[in-house]
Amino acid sequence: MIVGFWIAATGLALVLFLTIHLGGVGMALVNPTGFERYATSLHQQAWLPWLEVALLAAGLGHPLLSLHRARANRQARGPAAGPLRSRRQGPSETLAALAAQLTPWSGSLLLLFLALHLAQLRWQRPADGAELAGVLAVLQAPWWLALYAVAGAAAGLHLLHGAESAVRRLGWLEPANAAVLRLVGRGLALLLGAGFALLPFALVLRSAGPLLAGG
């Protein structure tokens, strides 16, 4: 009970980061200027490198309590134990069995990414007032935009299972609000994994509308 409590109150946390990450980075497709001066304001806070443990241990730990339940829960079923399987029919529900099977790799993606996105782009800041350009010269890489483009992708199928997973171990789940929590989840879940699946390609596009307008 303990161990359910803790994965969803990690992954909801990771997904409130997530959302307002969105929201800062997407500023830089309106208001490049804007974001420049909000990039910079946020890495002079004191507060942050406390929020970047808190971020860092959720972001381990999330991953270490779920394969630790994943784990006690094969062995309370038995080695003949089949994959669990929805009731729940149509093609939206496909989709989140598809995601719930998906998990493990989809969550090891996203480790895998966050370590080398902090590689790139915190570890090595770039300069103040050179946010952008630091993020465009790693997107200009074909295969780092894929990797960034992949790695959305896979937040939001990760999302797609998580989130309803997530209410249920808190409890919140019931027949009452199920099908409205289920659509919240789902639809924060495509605008998340839509959401940065799609910017680094904004970002490049629009880095190059100058240039293809002076050429």
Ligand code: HEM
The other form holds:
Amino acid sequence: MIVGFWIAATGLALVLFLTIHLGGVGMALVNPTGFERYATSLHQQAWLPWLEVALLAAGLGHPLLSLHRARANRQARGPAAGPLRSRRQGPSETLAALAAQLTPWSGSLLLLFLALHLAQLRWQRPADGAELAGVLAVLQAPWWLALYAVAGAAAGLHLLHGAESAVRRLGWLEPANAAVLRLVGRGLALLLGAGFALLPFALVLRSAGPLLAGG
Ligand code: HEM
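Okay, that is the form predicted alone; can I get the form predicted together with the named molecule now?
Expanding to the full complex; the earlier chain stays at the top.
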């Protein structure tokens, strides 16, 4: 019970981070100067290291607790038991069921992506004013571009199942509000998944814009 609570709480904290992160990196597309100012000012904040420690705890705690719960569930249900299936019908339910089955895979891919992503853009931080150049240097390589897009899609898929699972686990999902909460969760999954999957391409195309126009 307490494990389920912490899986849900750390998951929702990570969703909050991802929403802010998409807003921050999305600024690089519409307002590059504002993006550089935002990145520089973020790194001058005394609270940033504390926030990063909390983020690290959530980022490591979430998969470790999930792994622990999956093992405990398997032992309790036995090897013959199959995955739980929803009785609701429709294309979005089929996608949600697929997302639920793929949760361990999408989560593992996100962990692998995060190790590479942090090594590229956080542990070796570009100089102030060169944040966008650092991002573009990474995204110029087709393999990295593809990995960023796949990781974005994996985040959306992971959330498609995770958002509903978290509110259910926290006891917030009730017959009266289930449809609204489900819609909000799926909308957020779509927004973050599509946003992180498409933004890398948009950034590369935008940086190539002057070249394509011959400027
Ligand atoms: C379009 C795709 C993305 C871009 C362009 C991007 C860009 C960046 C940049 C520039 C940083 C360094 C920030 C700084 O030092 O101030 C960063 C940090 C980070 N990114 Fe991303 N990111 C993307 C997608 C993702 C995704 C999908 C995740 C999670 C699955 C993620 C998780 C993180 C984390 C945890 C940090 C460290 C935050 C911190 O320590 O302050 N990013 N990202």
